[in-house]
Structures are given as structure tokens and as C-alpha cells.
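Listed next as C-alpha cells is one chain, alone, in the form predicted on its own.
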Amino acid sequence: MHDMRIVMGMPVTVDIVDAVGPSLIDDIFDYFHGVDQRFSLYKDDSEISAFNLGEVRVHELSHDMKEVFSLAEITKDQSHGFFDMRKADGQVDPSGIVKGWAIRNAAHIIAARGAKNFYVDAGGDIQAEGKNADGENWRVGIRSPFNDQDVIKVVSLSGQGIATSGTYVRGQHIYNPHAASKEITDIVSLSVIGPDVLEADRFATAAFAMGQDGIYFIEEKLGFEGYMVNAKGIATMTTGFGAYVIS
């Protein structure tokens, strides 16, 4: 089973090769919508809205938003407060692990059904699992920052997620904690392979807020490999990035 709809405002995709139920396709779907639901700081009837407006206070959150800020906390503490949700303006916005989050948790509802082999990609960050229709890892391609229809590499996954935060799509919409004003120019996308899609998701973004310095942090990560492209179109991987290469 192949599908792809537009949720949280992105193409979300989920490819499945095992037989399995055919409710399965939508009751993933229905759970991408939920979680924009709740997270969207697009729709002022969300939680995370009702939350930075005041109207709901931190014991009355959900189970999953305390998930997500517990999370983001975790992460901020790791990446030596780069990751931080809390904005200059005292507005919370968890999008940075979000993502990651959902699709991880696509992904468990899916195995949890008895499917191996399938792939939830939401946006380009994408849980690949078991193998793909032709028996072999899933073949995943990283967009150039500069001409999205541009692959730039691709790489072999089975059991792992991939996730890039970047500029070139969304401008500049990642900060620097410790320097909340000045916008980041010297690095325009940063890819970022881990044990999952939500490891990857929150330390791409993590990464990405620390400019070129953010492909050591990932180097220095056991069990993580990253690929960075910087304003120039120069590219730095980690030692470890080229065994996942195909092209």
C-alpha cells in the first residue's frame, strides 16, 4: 500500500509492503491530523495555542504535549541549549521535534500492526524500515538546497531515520539560542541519520542552529551520522555518513 496526502501542511507519504488491513493507510493518516491538531501553532483552537495564550496551564496539557516538552527539554540539556522551544518572546513553539516525534510514532502503529517493511516520510524526514518492494534497503534521496529538483546523494536505510533541517525551504525559521538575532547564512541545509527519525529530527535541528561548528556535534554522536551543505554549496559529511551512500 502507497499513499500520499497533504498534512501539518506537507506531503506525508507512507509506503507499506506488507499485507496488512486496509484501514491501516488511513488510521495513519488520521493520526498526522491529530497531532496537527494539537501541535499547530497555525490554528487558535490547538493546544499549543490555547497553551501560549494562557488558557491552558502546564498540568492541565495533554499526555503527548508533556511528552513533546519533556522531549525538547532532554534535547535542549544535550545540545548545550542550541535546541530550545522557548522563543525570545515567551511563546512556545515545539516544531523542531514535532515532526520527528509523529512520524516515529506513525511508525510504531504501523509495526504494532504487523507490518516490517514500510517507510513514513513526512516532509523529507522519513522512519525507513525492513526492506522496500525489491527486497532491498530503502533508497532515500537528499534535495540540494539550491534546486529542489536536484538529489544531491542518496542513501541506503533498514531500521533507521533520516531528517534535514535547512533554510532553503522554510527561510530562516531556525535560530541560535544564544544568539537569537542574528540569522544563520553560513550553512543552508544539514541531514542527519540516526536509530530513528526522532533522534535524527531533534538533533538536525539542534545541529543546524550551530551553524558549520554543527557537523562536529553530530560527528561526536555515537550512532549518528550527518551531511552538511554549507552557502557556498561545499559539503562536509561525518566519518561515518559514507557507508550509507549509494550515489
Second form
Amino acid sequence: MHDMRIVMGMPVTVDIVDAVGPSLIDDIFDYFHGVDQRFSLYKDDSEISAFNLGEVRVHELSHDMKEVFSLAEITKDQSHGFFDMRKADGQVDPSGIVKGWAIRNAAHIIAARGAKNFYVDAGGDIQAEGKNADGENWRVGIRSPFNDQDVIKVVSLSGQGIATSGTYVRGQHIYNPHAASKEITDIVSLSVIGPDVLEADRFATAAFAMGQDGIYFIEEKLGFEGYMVNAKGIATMTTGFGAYVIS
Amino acid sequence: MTILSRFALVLLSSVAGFTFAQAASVAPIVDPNVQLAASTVLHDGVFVGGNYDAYYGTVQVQATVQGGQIVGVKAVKFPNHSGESRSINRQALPMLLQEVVSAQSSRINMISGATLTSRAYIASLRDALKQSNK
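Right, and the form predicted together with its partner chain of this protein, after the form predicted on its own?
The next block holds the full complex; its first chain is the one shown before.
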């Protein structure tokens, strides 16, 4: 059972190999819509908007919001302040946590309904469980930051999450003709594999913000592996990344 | 992809040094009603698009039009969580393996990649060009 829909401004794909009830896929997309309704900074009636407007106070927040805030605080601490949901204008933006959190929770819902072989992909961040329809580990391509038609690495995942941080907006700065003399060392893409997609996503976001040092941040994290690509097209991988590589 | 996305890409590809490889996969998900035909007339000036959620932060794009052509596109706002630069003691860490990236042809089930920023980027650029077309 395979379906892709646009939720939270991004393509969300759910693929379940096992035979499951027909309502499960709909339930998962309903879950994502619910998350968007609660956490969207672009919906005036979302809980996060109400909080930022001062209409809802900390002790009145939902369990979900408190959990995400708590994860954001942990990530801030673990990333030595590189990730911070508090913006300069005083508003709170936990978006960097919400996506991975929602994917992980969706995967838990699917598993609780008895499925063992499936994946959930939201905007290129993925939780992969069990085996694919061919009985193999899931084969996950890492998209080239230079050409979206290309895959630059293929990894084998089962019971893991993978998240990739990267942006062409930063990439554009690299090629700024007004700063041509500046050495090109910027990072254009950083993929992190970890026990679950929430953790992988949290660390990918934090590590990407650190620039070149980000891959060492991942190297130091037990159970996490990373593949970082710089603007020159040179990849640096953590010591255990090779164990996942198919090609 | 919307007509405007194609249109913007053609123009963008002519802006020196600008690469926008990922845009080809951008789905027309943000205000799909906003479309400009390839024959759209752009008026000269500097146009700033709206703020769009890239889910890691906000993206806002400014387009400069001269002689009816886009001569510059820059992000006036982009996701950036970085604080002060941090140096760590690399001597204490193992040397990490490096390689030149190359396209792989192995069979895959799904793809991990960052697409959100570019999608928000396209949406904001679309706004900017819509203003230029007024």
C-alpha cells in the first residue's frame, strides 16, 4: 500500500508492504494534518501561533507541544546552542523538530497496527522499518545536492531513520561573485542515519548549522553516522557510514 | 511543476553562476493559482517575494528585473540557525574518509534529500515575479 500526499508544504509518502486495513493510510495522513494544524506558524489558529501571540501560556500547552519544546531544548543543549527554537524577535519556532517528530510518531502508529515492513517519508526524511517488497533492506538513495536527477549514494536501512539537511540558498552564497575570493568550503548537504528519524533529523539540523565541523559532531554521537558534501563535491563520511553503503 | 517554475528556471539558469538543480523536482504546492506564462512581460525594478515556510525557517526572495529579464535573484531571508563558529579539537578525532561524489545507478526504493528550502524559495520568487508583472 503506497500513497503520497502533500502535507505541511511537503510531499509525504507512506509505503506499507504488509497487508493492513484500508483505513491505516488515511489515519496516518490525518495524523500529519493534525500536526500541521497544531504546529504551523502560518496558520493563525494553530496552537503555536496562539502561544506566540501570548494567547496560550506555557502551562496551558498541549502534551504534544510540551514534548516538542522539550526536545528543542535538549537539541539546543546537545548542539551547543547551534539549534535554537527561540528566534531573535522572541517568537518560538520549533519547526526544526516537528518534522522528524511527526514521522517517528507516524511510524509508531503504523507499527502499533501490526505492520512490520514499511517506510514513512516526509520531505526526504525517512523512517524505514523491516524489509521492502523484495524482502531486502530498504534501499535509500541520497540525492545529489548538485543535480536533483542524480543519486550520489545508496544505503541499506532497516529499523533506522535518515534525514538530510541542505539548502540551495546557502549554495547560492557560495557562488556569490562578490565574494569570489572566499575559499569554497561551505557544506551543501549533510545526511544523518540514526536509530530513529527524529534523532537523525535533530542532529542533521544541528550539525548542518555547524558547517564543516558538523560531520565531527555526528562522528562523536554513538549510533549515528553521517555523509557530508561540500560545495566542491567532496564528501566526508563518519567511520561507521560505510557499513550502510550499497553503492 | 507550474508554468512559472519552468519559466523562472529558464531565466534563472541564465543568471551567471547560479545553480538551481533541485528546482526541477519542486511540486506546485504553494498557491498553485499563481502562474505566469512564459510570454509574461516583466517590468524593471526590484521585487521582494513573500515569506515562505521552509520548515527549518523562513525563505524570502528578491528578484531584480532589468530590460524585462531577471538579472539577479537573492535570498533576503533564509534558514540559518548557526551561531558563532565553533572549532573542535580535530586532533582527538579520527581522520574521516573522503571521496568525490559521483552519480550512482543502483536500484532504490526512496530518496533522502533536502527539498524544502528550494520549494519555499520558488514560492517566494513566484511572488516577486508576480509583482514585476503588475
